[in-house]
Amino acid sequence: MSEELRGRSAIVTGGARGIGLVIATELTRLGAKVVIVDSGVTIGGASESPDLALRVAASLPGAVGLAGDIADEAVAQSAVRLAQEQFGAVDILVNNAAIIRDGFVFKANLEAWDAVIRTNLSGAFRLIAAATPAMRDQVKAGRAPGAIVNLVSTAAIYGNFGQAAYAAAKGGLIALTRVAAHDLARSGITSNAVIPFGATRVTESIQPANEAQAAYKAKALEVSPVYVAQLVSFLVSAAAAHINGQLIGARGRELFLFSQARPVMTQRVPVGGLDIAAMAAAMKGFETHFTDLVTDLEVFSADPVL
């Protein structure tokens, strides 16, 4: 059995099923310890298997659950305390639980919106604010560093139909993949973001509005998400310490390296400013530039590779 995460840590949010138990399972395949935290909710959050967590560990060797809403901040302490008194230490963190209500921005239910923000992106922040002043203890106690890993998604870059909470959640979390990078590199903790593609409850819940995104939705729902949990078992491994703020995405045996928002072009706009008509002309540069209104589901429509 291959063991490069042997005496290693971690806490998989969202874990007790989809791609968060096959990462939690691969975690434990190479020999780390897995605190699972999983509230048991449908995909819109709905309340469903309370229990859920606790069950799948039990089956799970190498790994503990722990019944709990990671956006609750108790819960995201309780995590912690529990990898600190199970195994030691807490070295890893997947964040990894999500939620989905899509509507229209024209149709806004705020309390959708609250609610995806919440699990989606404060929930991985709650979790990242309790861990890692043990983290960084713990380098300094002489201990490897760890490595955050947050689930993130191409609507977020993209965008896609009806999916405003769903896609700033995503937007959001990449960029605290990259604050959290900026501000743990002293500590040599990385943190990076993986885009998953596979077979999900988030995919099994896609409504396509064309074609295009019904092809997507039949061909992602081929594809294991085996490839994402591995992706994501080398990025918090030794071997990746030197990646840091990165945006990789797995989509079957395909691995993509994402580009992230940089100035493609710039002009100099003279003293004074330009009126509205001097705008416009000074925009027909950067017109070939722009980005196409095309959303994620249309761009990977294309055959996966199995």
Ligand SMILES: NC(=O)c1ccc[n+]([C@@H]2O[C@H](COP(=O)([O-])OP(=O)(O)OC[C@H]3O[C@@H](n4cnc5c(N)ncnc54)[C@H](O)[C@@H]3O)[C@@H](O)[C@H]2O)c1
Second form
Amino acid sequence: MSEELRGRSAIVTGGARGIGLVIATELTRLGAKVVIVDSGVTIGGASESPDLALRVAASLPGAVGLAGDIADEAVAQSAVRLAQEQFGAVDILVNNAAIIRDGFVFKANLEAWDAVIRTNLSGAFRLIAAATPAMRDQVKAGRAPGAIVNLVSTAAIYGNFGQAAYAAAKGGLIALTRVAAHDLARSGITSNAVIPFGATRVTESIQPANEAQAAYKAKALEVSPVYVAQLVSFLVSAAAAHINGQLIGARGRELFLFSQARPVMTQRVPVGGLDIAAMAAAMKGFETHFTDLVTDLEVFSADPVL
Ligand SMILES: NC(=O)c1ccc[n+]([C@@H]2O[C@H](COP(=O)([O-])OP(=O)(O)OC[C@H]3O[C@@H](n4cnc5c(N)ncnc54)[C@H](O)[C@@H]3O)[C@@H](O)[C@H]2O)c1
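Alongside the form predicted alone that was just displayed, please also present the structure of the form predicted together with this ligand.
After this comes the whole thing, all chains and molecules, with the earlier chain placed first.
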């Protein structure tokens, strides 16, 4: 049996269900010990089964559970302490927990915005803040450097109807991934972002608004998240020690390396700038390189490779 992660200690947020559980299971299969932190909430973040993390961890050898909200700083610190006490260190952090509360921007719900940013972005930051001092100290003490993987979404890159808070949080998490990659590079600790595709309760909950969406949902429900878990496991293994600050997707048996925004064209404006008419003329040069206003639905409309 391949046990490349034997001796490694991991924290997986939202690890009691969906993609997080598949990741936690794959990490333990590869020999890692895992702290599953999960608050057992609905897709929208309402309390549902608060002891889920404890129940799930009890039936997964190599895992311990922590029931709690990752956006609560005390819970984030408890997760790190638990990993240290039970498994002797904290090497791997997988920020996977997230909630969704959609609504068009012109019907803004500030409470929904705050809740989504709190879990999906601030929660990940809490864990990074709690875990990385220990991760750096471990390296100084001679332990092999660890790794962070943040689960993000195509919504952050393409945008999606009604997903202001979710897409903004995931976009923020991509930026946080890059900053952590820079900040931790000297310690050899990596930070990468993964865009997952996989059938979970979230996929099941999609309410198709038209035939194209219904077809997309049917295809999405066939995609196993196990390939996402394999990608995450690779990124936290010694084999990926040189991969840092990257954005990689997994959809069934397809892996995607995503580009990250860089200038694609440059123009110089004269001293004193351009008036609107001249700016319009200058923009013509850019227009062939403009980014299409499409959502992931159009971009990933081809059949998944199962
Ligand atoms: N399913 C997909 O195809 C897909 C696509 C794009 C991105 N993602 C991302 O992948 C990750 C997993 O998605 P999923 O479909 O498995 O979701 P899910 O809703 O099935 O599972 C999320 C888990 O996170 C937990 N959680 C939520 N808020 C929490 C909090 N504050 N503290 C602790 N635990 C919390 C929930 O209780 C749940 O067990 C998420 O980050 C999601 O945004 C999933």
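Note that the coordinates shown come from a computational prediction; the quantities given were computed from them, not determined experimentally. If you superpose the two forms and keep the largest set of C-alpha atoms that fall within 1.5 Å, you have the rigid core. Numbering follows the first chain given and starts at 1.
> For Ser224, is the CA shift between these two forms at least 2 Å following rigid-core superposition?
No, the C-alpha moves less than 2 Å.
> Kindly check if the Cα atom of Ser205 is displaced 2 angstroms or more between these two forms relative to the superposed rigid core.
Passes the 2 Å threshold, so yes.
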